[in-house]
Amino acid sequence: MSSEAPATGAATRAPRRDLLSSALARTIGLLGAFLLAGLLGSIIILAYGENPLDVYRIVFEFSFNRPQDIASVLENATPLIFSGLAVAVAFKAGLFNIGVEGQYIVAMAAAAAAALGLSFLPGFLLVPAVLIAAMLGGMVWASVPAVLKVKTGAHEVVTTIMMNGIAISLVAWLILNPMRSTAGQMIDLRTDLLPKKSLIPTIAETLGIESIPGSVYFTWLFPLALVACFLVWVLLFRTRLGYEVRAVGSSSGSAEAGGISTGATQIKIFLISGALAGFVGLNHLLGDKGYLGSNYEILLGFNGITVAFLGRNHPAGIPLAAILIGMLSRGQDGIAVLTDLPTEILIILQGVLILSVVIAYELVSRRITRRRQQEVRAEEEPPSARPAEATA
Amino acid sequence: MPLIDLGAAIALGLRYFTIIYLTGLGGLFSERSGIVNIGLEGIMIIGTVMGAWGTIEYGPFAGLLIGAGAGMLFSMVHALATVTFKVDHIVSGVVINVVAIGLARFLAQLFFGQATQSNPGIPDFGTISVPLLSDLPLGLGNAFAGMSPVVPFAFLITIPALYVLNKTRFGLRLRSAGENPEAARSLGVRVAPLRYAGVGISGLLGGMAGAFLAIEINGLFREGQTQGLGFIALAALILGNWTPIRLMIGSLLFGFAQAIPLRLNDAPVISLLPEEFIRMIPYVVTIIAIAGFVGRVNPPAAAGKAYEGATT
């Protein structure tokens, strides 16, 4: 994939200056993209007869004014960090996991089954068991595209899209049949309530913070998500597997020539991606609802792709990107209360933002590559000696 | 087994075929020009909301055309991102799909006063009766007695599609842009406009299919009514090996897979198989096909790759 800039493999000469200038170029590109998205959003808002600055201010205030606002933003960000990480680790190996959507749906069913089936365990064993079940669910679902990719060359984009479709039907069937709640006449289709000891408490509840109401499901999964970011960073940049992953991602041919088994590396990282995807639905399942219903939260996997690209597929960028998207979802509440705008304006804005950011990164990294090539060329031969036809 | 049900199932299957086939055919033009389009689902969503609005305002025929036009306009976002700015095709496609959901809600709020659906019972095309076939005995004739006029249109569009793709200069150049853009460029073919055209056709047909879904199947716009049909169209396209005739066969198969759980759930054998498992068929078949267990899948050689040369 072309948008990945060779940040680590830069020229050995004066690498520091090079890194600095390319970081500067990226920052400028990013700011430009935000400005462009803001301007395009303003046009829509103006067409609606509202003041764009007011709208942006409302989004900001609704995200940061009170502790509970911040908690809600972080609640929104929690699943997106996991899905962003899941997309990013696969992407580092040159694989596109757009199956996070299906993987987390299956993982929610696996987690719910574990919570219900192992309810005899004490809480301190049950919660880890449920988390492991979720990871395994995600990994099983990711294993099919991974193995097919390596064994038959089937493109993972196509197979993961198909696995998403299968996941939706499979979980619909599970909720309707084997896992359907038997408790009374229920209108909404769902599983039994999961045992209380399998649920993940909110941070406010554990620490006794009273300014954050119980309706904000800002749980311990958020710190866990940050731990996951750190672990992914260690994995990618401090372990042998991470080195192999990055080698395969930048050039599978050279990696293979260097003695790395491309297939084995791709399968391993795709399974790790699936395991991370397993956590995506857990805040919804174990923090908020406490059961798996047919109206579970969707699109978290696809939004993870947005988060991964906004965060440049880096474990440090992903939480920031997730918080930004979390702000936009939180801002929808503010817009609904304080303006006549349809709240969907922010979903559109999010799309415009991600497209302009991707375009900006693309333009910047092309520019950097071009400049490096020019520098190298200028160094290799003095301008006077360069043949005329090579200048094109 | 009551054949009346079978007739009804075939009728509904043909309607779903129409959606899958039109969308897949659009995707075919996009991918043959070199642009992978997983945004078909999103394009279809725009078609549903705009088609429903157009139908309420100006009648079903205009609704279908407005859906198609809106789909084309929307697909230009994908073309701009992938052709002009060389953004990864998959990233752009995913964004298209997510934005379409928000945009559809936004437009529905404007048009219908609520984000999630329009009033039901929007006017439809009425039905036509296919001569001879509608006289089939045992209720099978039902399949062809109350047919939407768009269904035969979908079958017939194959002829111009094949002609344009294989017999015209535009078709040849479009395919060359998808197979070997460098060679095309060296022969003086401008790659970028062809790719814009390919994506535009996918928007046109995908939008039309979405409008058809709203007008002729559901009789309203409703959030989530596309239920992944855009991805099924993509599956049919892969199974059809990016050729119109095989795409048509794949679309028929998947169209019936959609209709069977809705119309034949009492039939023997089928009643033993849960609806949800029948819905998985298109996806499972596609995975098996793309893994090379049956036949071979040959996507256009340059599909998904940005063309680095001059953009004009």
Second form
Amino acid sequence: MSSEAPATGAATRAPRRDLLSSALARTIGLLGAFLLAGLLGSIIILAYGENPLDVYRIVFEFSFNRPQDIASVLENATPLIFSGLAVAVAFKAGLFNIGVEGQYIVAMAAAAAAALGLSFLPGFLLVPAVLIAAMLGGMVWASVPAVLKVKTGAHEVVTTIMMNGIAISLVAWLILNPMRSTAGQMIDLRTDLLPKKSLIPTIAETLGIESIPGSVYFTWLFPLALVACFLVWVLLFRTRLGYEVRAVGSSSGSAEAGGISTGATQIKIFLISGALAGFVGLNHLLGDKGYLGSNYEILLGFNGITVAFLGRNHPAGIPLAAILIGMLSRGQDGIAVLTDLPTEILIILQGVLILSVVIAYELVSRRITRRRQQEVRAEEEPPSARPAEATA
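Having seen the form predicted in complex with the partner chain, I'd like the form predicted on its own now, please.
Partners and other molecules omitted; one chain follows.
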């Protein structure tokens, strides 16, 4: 019995060492990616005749110099967290949900309709009803490409892109006709103002933080986004559905052979992705504007793809990636005011960063895979074939 205890202990320590070494390798790879992106970005900035250190300093100061700057960064990050999660959960099942853009646009219309149609409800019931309406709107719009994928084999990239265009036209028709404001002649097409009790208050307003002005819409949707990250982590790594999702994403054929219904799993995860997409536009609708107009914020769904890639499709990495993108968005103001650089330079830097991270993680993943293969071969090799000093 005493001879089995050390073996058991070694067996339990080996996976832990492997996990720690893999995490360390990925961390080093991520730092290397940031360093490479910084160097490449510096070359581009120098080509414009500016000092890279000054540019990076401006971006940092405009993001963290004052409490309202930090709040602005987190305000920018809020919709990107939901958008990144929506993309990531679908990707875990091997699906490319390019339709987050259309799903959140339809969800905003559903939320606005709920806020206006259920205005008789008290606030503590109206706000959850509006949030549920947004989730249902996103789920309904995501269900179409999901069913087409499972029933007809239509590729979800094509169908979700087509659904984006339909969503834009549908919401434009809604604002122009049944949901058009009853306030008379207006320059901008929009709905009526939503009831104030249906809006999401800012954190500064609730807590009485005077250093953050009312023009910064850092609302309680940000903590809700962090809660969503935790719930997605639980779903993916602590539930049976999460196991099935990861199995389907790794190999749909093997998952099917193992008794997992690939089609049912794909539909479920697509609906969850649509529900998360339903929250993407709510900070704009319920925190900032207070109505749905034709000038709603766009491209949040496509930016979620960037966030998902930078966060490696993991619920812990996505909020960090969203905050990073929020910093770059906030830094555009400083670049425009204090330098002669075009604001598009930050889009270029963002693209360089994405490429650097993707390349770094691919190299690290290949190295980890080769090392594991070598360890497996070493364990399977008979003792007689090993060097004498290794067996001594």
